[in-house]
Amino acid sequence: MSVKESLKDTSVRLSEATAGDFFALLKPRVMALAVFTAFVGLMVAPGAMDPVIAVIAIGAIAVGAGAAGALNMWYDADIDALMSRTSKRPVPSGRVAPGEAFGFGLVLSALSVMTLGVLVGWLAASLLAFTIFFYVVIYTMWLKRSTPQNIVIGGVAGALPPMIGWAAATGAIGIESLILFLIIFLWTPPHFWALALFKAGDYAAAGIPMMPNVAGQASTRRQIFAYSLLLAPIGVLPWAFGFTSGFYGLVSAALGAGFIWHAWKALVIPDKEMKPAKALFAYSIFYLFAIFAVLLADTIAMRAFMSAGG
């Protein structure tokens, strides 16, 4: 058997993983965005909703995303062999079988569908579900391995999550939480294309065609700077649509001028200079938690100062 089919293997054994090589499955932190995002949405929606079904929701949008990091794990083991970044993850070093990770996905990924659907709502139920089918089968198994445009499509799924929370808080989905996918869909090709630029060697190793590699770096300055256009304007789209308050407009105005500027240090630095890369890289991350957190504290001032007023 090669490696690659034994990393593919389903095959039942006694586990010899710890509870922290199945969390790891997870993507933590991958999770902690999707989760806090779907937090936003579900918080600015309009309309109450009771706090113990606010937290099961969170909860299983929560399960699912790591269900999604899983099954991404156990298909990706053998690529993830050849990069250093991806190397120790628990399926390739050994930690976990595929089988287990496999497993454990699935079982993670019916939990938390069905248990959004039958305590919160099917319509949420169904987003999520959508997003881990789009994750797993669109991205992880078909658009990464096999276009450079892997992350412009593939980013739908990790730009679902808001409009998730927002469903499961008022069973719709409005041109609010359309906004928010909008901002993290505009904002996942700078982000990722950054980090590729300077793990381009690690991705070439693993045969995946990220922009760098097949458009050249140039080229990917080039169109994370178009990107970074695009996104700066739709982050403050929620002020001039009426649902935040001129804070939120002055502040998201301020951190997408803040992005454009990181890339366009990116792209005039010559390409064998990767600090530019490396700094719009970590920026992206503060980008989008900062955006979404001035989101959430600008809507509870606003609902505290109209409760006050009233």
The other form holds:
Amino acid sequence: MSVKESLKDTSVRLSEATAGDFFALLKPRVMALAVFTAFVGLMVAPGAMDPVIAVIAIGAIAVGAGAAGALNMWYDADIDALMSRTSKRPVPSGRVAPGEAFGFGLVLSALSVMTLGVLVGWLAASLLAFTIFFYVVIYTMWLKRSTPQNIVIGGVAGALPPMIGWAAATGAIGIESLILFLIIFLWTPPHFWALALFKAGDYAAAGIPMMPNVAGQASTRRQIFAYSLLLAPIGVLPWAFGFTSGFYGLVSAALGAGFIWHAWKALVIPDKEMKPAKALFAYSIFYLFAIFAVLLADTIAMRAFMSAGG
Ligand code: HEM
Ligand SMILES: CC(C)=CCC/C(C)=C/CC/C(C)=C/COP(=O)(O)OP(=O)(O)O
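Having seen the form predicted on its own, can you show the form predicted in complex with ligand HEM?
Starting with the chain above, the whole complex follows.
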């Protein structure tokens, strides 16, 4: 049933889009992991936070992330129609009108920022607004179509969520939240370039200057490997700074070694099947989830141990 029918108001100028179509605009699967990193940033921040305020904060950040996704899909509808991976999305497939996607994204952006500001804090709200702006305007509208460094710089937007969560809990920007930012910032290029390696044909069809299309496969694989060498030790920094126990240090080091191993395989065995690149892409998502999950678990365990007088 379309939203229009459910509104039982035929005067509403809506297309036949369903609630599911609007939900798809939010990029739920991608943004779920981004919001998880914001949740961890909020939970590992020092000090107790009212659980109700914490739920409101995470809810607002999730709506803001979805809003950014909707605005990205509104603006990218022209190139999404040209790529097999994205052509079935609500706007290029005609299920949602561009104006609806734009209005939906804009309203959710305003609602999420205002809610976070009024009910939680204006530093977090400002960071959320900046993240949405950076992803939609700086990355989607400008960098994505103009430079192979698009996703490196655009990675700022993807790396900000843990800082938003931390700011929601503390009203400040802490050194640990900067480390969490750095982990995601260095994680983004190998994460995305692994996908771009086996989606290079799509990006060529859409005329998007992704690294494999500009610098070639071999250079991209070398750059992926270089970033993995940077990322692995940075992932261990929360332990090196004394923010976690040795358990996090061990697991994050093992996860980082796994990242280097997958990046190495994508470098040395560039088979036509792109199997190593696909494995690296999948591992990159597992890596980010796992390192933030272990950080959360380690922090909770450390706090329990301390409060037990350990
Ligand atoms: C500028 C930064 C980023 C770029 C260019 C990028 C690019 C992409 C692309 C193109 C996909 C495939 C999506 C699809 O086909 O629907 C993807 C998948 C994914 N990305 Fe990223 N990504 C970025 C940052 C992030 C961040 C920060 C996170 C989470 C913290 C993330 C998590 C994911 C997840 C979970 C998937 C799998 C979604 C699925 O299976 O549908 N990405 N990424
Ligand atoms: C709180 C908040 C605002 C969070 C946002 C976090 C964020 C910016 C995540 C990046 C998500 C992503 C898939 C970017 C790629 O866009 P793309 O256009 O290159 O991907 P596409 O081709 O699949 O559309």
